[in-house]
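For reference, the chain that follows is the form predicted alone, supplied as structure tokens.
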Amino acid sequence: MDKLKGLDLEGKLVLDAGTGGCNMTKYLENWGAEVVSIDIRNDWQVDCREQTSHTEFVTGDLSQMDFLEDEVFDYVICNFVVSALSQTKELLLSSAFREFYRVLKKDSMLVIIDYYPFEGDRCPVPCNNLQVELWRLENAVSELLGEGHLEEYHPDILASELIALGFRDTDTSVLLEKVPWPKDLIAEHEQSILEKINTLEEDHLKEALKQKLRYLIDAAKDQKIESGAIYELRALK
């Protein structure tokens, strides 16, 4: 993916709005940034500072950064991250967007890069029926479970909200059409929705969910699974 392309990062400080498993940390140390790296998460933060040298690791709500002062950083970048916010009740997309537009400097900008929603005419792409039912039976049992969980938003409805926010010039380009799904992510989804399936009380739901992931695992063996899209979205303060 072409991430970032045409961003001066050398020697700019640059909030890393969720530090995840690390890569846009490690993407933003190698273009010379001065990174701070905030997520809710502290287990995540201790394996990224084994592979980055120089970035601070904050570990706080990314919609209530008061420990950040105003107007301090030149970007504000947040990597598969929004789609991620609903996972924790904690954080709510409008406050973590408010405290965005709070700490970047005038005329710096914000950059979200996630997914296309997987449904419907939101994506630009046909997305797999297969993909799809995963994705809405992993949602399912994490609201059965009172959970949160991933909600892809289109870029459309966060321009929107930046827009009314204060941020101007949004700008929204597809980064990659089609995403690939290894084998390795199709078993890391069925173990998480398996383990989530087991701890519900109810034996004839859990079973009919078992058997509901059975069928969807059984013929993700025999597919290539590759749809959905990824963008990006820059909005200036």
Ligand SMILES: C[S@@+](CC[C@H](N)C(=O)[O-])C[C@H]1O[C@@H](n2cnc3c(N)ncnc32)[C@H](O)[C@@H]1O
Second form
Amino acid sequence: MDKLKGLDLEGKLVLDAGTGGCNMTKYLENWGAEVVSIDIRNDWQVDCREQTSHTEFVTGDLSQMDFLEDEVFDYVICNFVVSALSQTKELLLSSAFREFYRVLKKDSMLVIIDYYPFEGDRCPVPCNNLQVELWRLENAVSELLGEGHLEEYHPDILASELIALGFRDTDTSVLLEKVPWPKDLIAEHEQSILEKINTLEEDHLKEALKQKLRYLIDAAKDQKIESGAIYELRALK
Ligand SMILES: C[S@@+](CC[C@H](N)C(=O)[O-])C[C@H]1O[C@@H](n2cnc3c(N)ncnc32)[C@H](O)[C@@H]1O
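Show the same protein again, this time as the form predicted together with this ligand rather than the form predicted alone.
Zooming out: every chain and molecule, the one shown earlier first.
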């Protein structure tokens, strides 16, 4: 995938917003960037430290980065994090964007990489219905557990919000048009949804959700499911 194409990262100070599984952190280090990687959870950090050489890992909330000074970073990179912000709190987007703006140097860049909304005709690649239904089921179970859920945003909406916050220019490109879901990814989804369903208390609800999950997974076996499109939104301060 052609992420961050044409950007000069060597020797630049980069905020890796949302460490997660540390894929972007490694990528940035490989391109010679000095990386500060922040995540609200710290349970992956030990592993990430083993996979990187000089990144500084910080546990913190992207919407409240009081520990960082103004105008220090050359880039802020959000790799599949904007859709995950709603997992921890609601209405977090603007506060996180305001923080990204504050910590970026003038003329420097915020890059957001994430999924187009799965549903809706503005996605450049229409999604497979089974994928959308699995996504709905996973989000519904998360909501029932009070965990919040993943939320995809259209890049045009994010771009307007960024301009309103003071960014002076934005540019969006589609990174990936069609990638088939590998079988192990489907199995991973099934497992994670099942684990969540099993923690619910009501037996009849559990059974109904398990039935729906089984139906979707069985149907997925006979189909080639393709991922939705991914966008890269660049915004200049
Ligand atoms: C899909 S993962 C990110 C993947 C990662 N960037 C990569 O390239 O491998 C999303 C991450 O966002 C983090 N996250 C969600 N809300 C956050 C917040 N308010 N502040 C910091 N991190 C947050 C989650 O803990 C999770 O680790």
